[in-house]
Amino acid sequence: MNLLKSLTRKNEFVSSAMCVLLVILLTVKGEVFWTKGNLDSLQASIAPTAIMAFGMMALLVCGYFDLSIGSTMLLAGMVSGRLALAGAPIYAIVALVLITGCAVGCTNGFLVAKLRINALIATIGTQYIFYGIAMTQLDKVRALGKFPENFIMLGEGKALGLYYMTWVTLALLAVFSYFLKYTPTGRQLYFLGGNREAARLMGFNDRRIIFAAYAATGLLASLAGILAAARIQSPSQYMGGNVHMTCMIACVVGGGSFAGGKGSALGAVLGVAFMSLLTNMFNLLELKAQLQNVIVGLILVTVIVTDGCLNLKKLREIGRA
């Protein structure tokens, strides 16, 4: 009984339970769920989004968010595609695009951490700016033809039955889990999100921490952009569309909080897996797309209300103490 209570208190318990329920439902109702094609599609859906969700979760832990990650992903996809078509070596493409993504993240970090601009306003602004820049490259990339095979392999290549991008996601899961749980900077994210004023009084450099979190988020979004562009094998203006909302919902479903102070790398992956399985369910069971919007909206409202109630309860307990 005590073990059960301990497990149910884990942030990841609800999201993992919902994933298991969806898998059971799709196993029973979806005849092709366990086919190679469907599992490959799930991998390709989960991996890039989960990579971005690591950054979003880090921001949520310290009480912030980034609405520009979709535009960063799209910009990275355009830049990487153009470099690949120009014949640049793979290592140079990855390095240059990651630097570009990090620069985008640093821009957001400067606006939010240094200039103290509200994260909503700052990242909506950069979302439009970087989307516009990315779209100026769309026709130029399309005119250059098909992506070279060595670049496509970044998205299509496999090892031991899993895509390279899935292995990258698993490696990042291990890295971010260790970072958040065992490093001083990772623990400072929780202190900052839990009680910002107390963290400052303890001597934490909140501006440096927030800036670094945004820089990491931009870098991860650019990595996801490279892998997604290689996977779809052509530039698309739809890449990254609404991914910021998917990541935020996934992170909260996985145990994060808009108020900050909680969340984990595993929770981010489980939340993304749940969202991908939900989409997969609608496709396999041939349900109406409008119903999917209703379900996602209900999930968003539910997690926000639940999160708000838990935070209100926490504040009341602090007040009584």
Given for the second form:
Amino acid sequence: MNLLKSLTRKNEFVSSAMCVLLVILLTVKGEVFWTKGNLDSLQASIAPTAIMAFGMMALLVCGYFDLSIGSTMLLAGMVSGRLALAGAPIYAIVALVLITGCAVGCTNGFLVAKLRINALIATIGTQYIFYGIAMTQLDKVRALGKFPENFIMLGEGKALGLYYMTWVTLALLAVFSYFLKYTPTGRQLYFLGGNREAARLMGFNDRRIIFAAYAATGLLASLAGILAAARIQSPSQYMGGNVHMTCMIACVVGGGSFAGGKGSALGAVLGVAFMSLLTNMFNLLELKAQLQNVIVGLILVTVIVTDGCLNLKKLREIGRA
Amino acid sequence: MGEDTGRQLAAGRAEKFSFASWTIVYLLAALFIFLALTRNAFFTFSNIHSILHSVSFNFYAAIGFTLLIIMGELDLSVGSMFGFGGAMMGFFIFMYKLPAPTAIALTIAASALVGLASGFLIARFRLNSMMVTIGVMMAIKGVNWILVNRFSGRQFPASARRFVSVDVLGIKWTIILMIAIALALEILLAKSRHLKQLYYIGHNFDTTILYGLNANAVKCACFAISAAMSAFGGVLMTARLAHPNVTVGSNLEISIITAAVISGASIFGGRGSILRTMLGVTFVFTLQNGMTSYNINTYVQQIILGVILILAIYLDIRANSAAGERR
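Please could you give me the other form, the form predicted together with its partner chain, since above is the form predicted on its own?
Shown next: the complete complex, the earlier chain at its head.
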């Protein structure tokens, strides 16, 4: 247990150190970094991604992942657009979109946990399906133009100088930290990710846990979709484009592992902060946007290789490879 | 039956020819008959010819993919390598003013290096190939954007355009090459000592290493082939379009996974055949052609393709568990 604890600390240390380095670099190089406008846009880019990263981290901990969260986010924006167009009151919009997101998550959970389809293939498939469904709504949603004022307040509103979405993120951080560390179900996720066969033999209902994790991920993705759509004030077709990649890289940078059994809620937030600071750096230092894709891809490969190396070392130590 | 070699070895019994593994033939035939009966313009020589012409480009990207899927590896970077072929060809032709053949040769060599690099990482560190190739996919996509934006709107010279649409015996040479490669590899996979190794590796990786096969080298080589052949397909496609384009090869990976799985390859490895992959690719692209001729929205087409992919994978899992394999 002590070893696990120190290891988690070390993993979070990496992401926080990288964040600090980027902040220092941006303070020195980019004059506008500490302005209010830039800090606001940083919040607005970190918060929705971090909300999704909690779900992704829970899945990574038990050794799964979800590539369809970007499409879920897009779908959430489109559905809230349709509902706003139909004149639904704001609480009905939020409730229905969250239900949609939960349904998307349950679909993924059904495919992966019940039908035992490989998580990557299943969620790539649903990614395409939900992207297609969302985009068929685009023409109808275009008529909306802008969301009603009280819906926009969800994304633009502030309390004590921070956006509502930042408060939501902080609240979820507290909830997920507690859930993963201290609740029996949270600990089961780690056991499941660490050794699935053993967890199954000990009588854990792995299918139910994985199903619930996927449902939660879909729910969080639609919540993030509402907040992001409210922030950009209209349903955009570009929402959620690369967000599944960003989330996955962020979680692994923040101490998660594709092999499962590792990770924490704080790590997820730190990883997302790192990714957002990186984007911010590209904007402030006026580097090419396309170059960002290259860098992110290379970071992903580096992260996978390091993760794989550590994993191989662990396997060799216990004599399994 | 080539694709059962690994399995026969493990089970110690010879399996008979089964019609079930050729489901793709029935599917393709049904699709052709349906479209021929309902659409007037479908069953003409020129339409079928042009469908097969674009199928052939995409089939080149599916060759390496099939070899890898036989070994239980997935290469999701095929789509971006397809685009990379076009972008690099543009790079060499516009920036260095190289003649077309040199440019194409250099493009393919560069792509093979990229494939070799990802293959090396995957084999050396035993990484999840899907994850690594997703990373490669993103990086290469970024490179494609940068390259294509630098020479947007410029056309290839005639020497770099004409060669794709040369006819041999009244048929485009790319179609003939496609069929030749499919037949040759199909026979080699069943008979050749070297290519049979792929099935053994896909069936039981650890045992093949104990028996002294250099499985890692084989994997590296196949990743290089996959990248190089995808780029080759991309070069041909771009030459047909006459200018590099960012959309070349986008979403290609999902079409190819669907094609491979629908034609009976298993994502768990040990099964798969080039000839049937060719039929699978033809099926997927004919389906897209048919849906377009019915004026179905592209986004709805995406939904349908996603559903087909998940169904095909589900049936694959059902077939595997019916065969008594626990995964």
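Numbering follows the first chain given and starts at 1. All figures in this text were calculated on a predicted structure; none of them were measured in a lab. Whichever C-alpha set is largest while still superposing within 1.5 Å between the two forms counts as the rigid core.
Trainee: Would you say L180 moves its Cα by 2 Å or more between the two forms, aligning on the core?
Mentor: L180: C-alpha displaced by less than 2 Å between the two forms.
Trainee: After fitting the rigid core, is the C-alpha of L85 off by 2 Å or more between the two forms?
Mentor: L85: C-alpha displaced by 2 Å or more between the two forms.
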